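To begin, one chain is listed below as structure tokens, in the form predicted alone.
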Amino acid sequence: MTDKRAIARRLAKEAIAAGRPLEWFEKLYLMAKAEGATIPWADRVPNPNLLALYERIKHIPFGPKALKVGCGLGDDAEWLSGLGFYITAFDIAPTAIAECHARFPASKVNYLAADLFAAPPEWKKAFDIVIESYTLQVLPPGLRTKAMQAIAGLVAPGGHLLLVTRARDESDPPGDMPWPLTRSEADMFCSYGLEEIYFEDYRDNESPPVRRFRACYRHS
């Protein structure tokens, strides 16, 4: 069976070792578009992991104004448009941002090409919901303590954010990307002014299952 993240992986290794490892998001959108590669997380439908972790939390009275973290092709954001929030989703591949408004012309959403690492100085503590599903894993372990404090740093005082990942224990191999995350490492939005408010440990519905972490904090 053909490894359809095998592209990806080859990507990234290639974008580390030259010390730009953010370089290759842009090159498989750009590849997919043009040489019909595989984006391994877009499944053109909303995340059912995040959809999952929704309707376990849906009873907290969040605020309208959400912000989508690495937004893909777009269909989370579209889900939570159709919620009723106010939605900015971004990604740091102008070709991802390009296919959200070529699908999505009459979107609500406000997407835009941004770098989680240089955010506009507006979007500091500004959401009251902040979506991280996917990102922080296909991150490498060097840039995650950075991308968590910055993901941290946008969600408003009494805000939200919410976390779907995939897990690995703390003597797990980290393995080929997407790199799990340990409980450890989910922990230290706890370091960054967030409390963690619901944590799961479970395995999904993929053949085979992949264990995974959905959370949920909140800015104290």
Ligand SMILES: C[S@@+](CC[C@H](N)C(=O)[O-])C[C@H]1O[C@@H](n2cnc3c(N)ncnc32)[C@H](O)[C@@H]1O
Given for the second form:
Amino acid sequence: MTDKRAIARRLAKEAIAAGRPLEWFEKLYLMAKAEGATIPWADRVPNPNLLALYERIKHIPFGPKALKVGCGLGDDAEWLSGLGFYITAFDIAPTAIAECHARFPASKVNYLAADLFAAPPEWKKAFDIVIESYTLQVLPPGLRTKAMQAIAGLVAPGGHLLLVTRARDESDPPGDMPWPLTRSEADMFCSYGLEEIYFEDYRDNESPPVRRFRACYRHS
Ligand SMILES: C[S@@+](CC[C@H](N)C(=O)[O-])C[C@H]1O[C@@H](n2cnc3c(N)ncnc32)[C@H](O)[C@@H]1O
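Any chance you could show the form predicted in complex with the ligand after that form predicted alone?
Now the full complex is given, and it begins with the chain already shown.
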């Protein structure tokens, strides 16, 4: 059986070795378009782990202005738009954003290419709900803290952050990309002005099951 992550892992390794750890995303989307390379996370359906998180916390009165971090091919953003959120969805890879526009030409989502680490200043504390699923785990551990701080900084006062990520124990090896987060890493959000209001450490329905965290934080 071929490893669907082989190309992504090779590109990530090369990019990190070259000191440009964010460059491989656009390369992978381009390779997928040109040569049919596999984008391991692109299932072309909304993320079932995110849907399940939302089911568990949907009693919370979320405000309408939403931001999807690292939106990939747009399936989660479209689902959130269908729920009635006014959603901005961004990705560092312009090819992914072009694909969102092509796949959903009548979309109400505001798709744009942007880097989390250089987000527009007007996004600061601007969103009632920020959704992060699977982006932190593809950033090398050295960039995570900065990424988490940047994500927390996008949540409006009283707003919420939804997180879905791979998980591991502190004593587990970091593994290969996607690199699972530890509980203490996830807890870093609480150092950036957020408080945890829901947290689940679980195994999903994949075969074999994958250990994940899904959580909701409120801007305190
Ligand atoms: C593992 S994928 C997950 C995509 C989508 N959330 C999903 O579940 O299908 C992570 C996405 O984050 C994007 N990304 C990585 N670093 C980013 C950054 N610094 N700013 C914005 N997007 C980024 C990648 O291009 C990629 O599309």
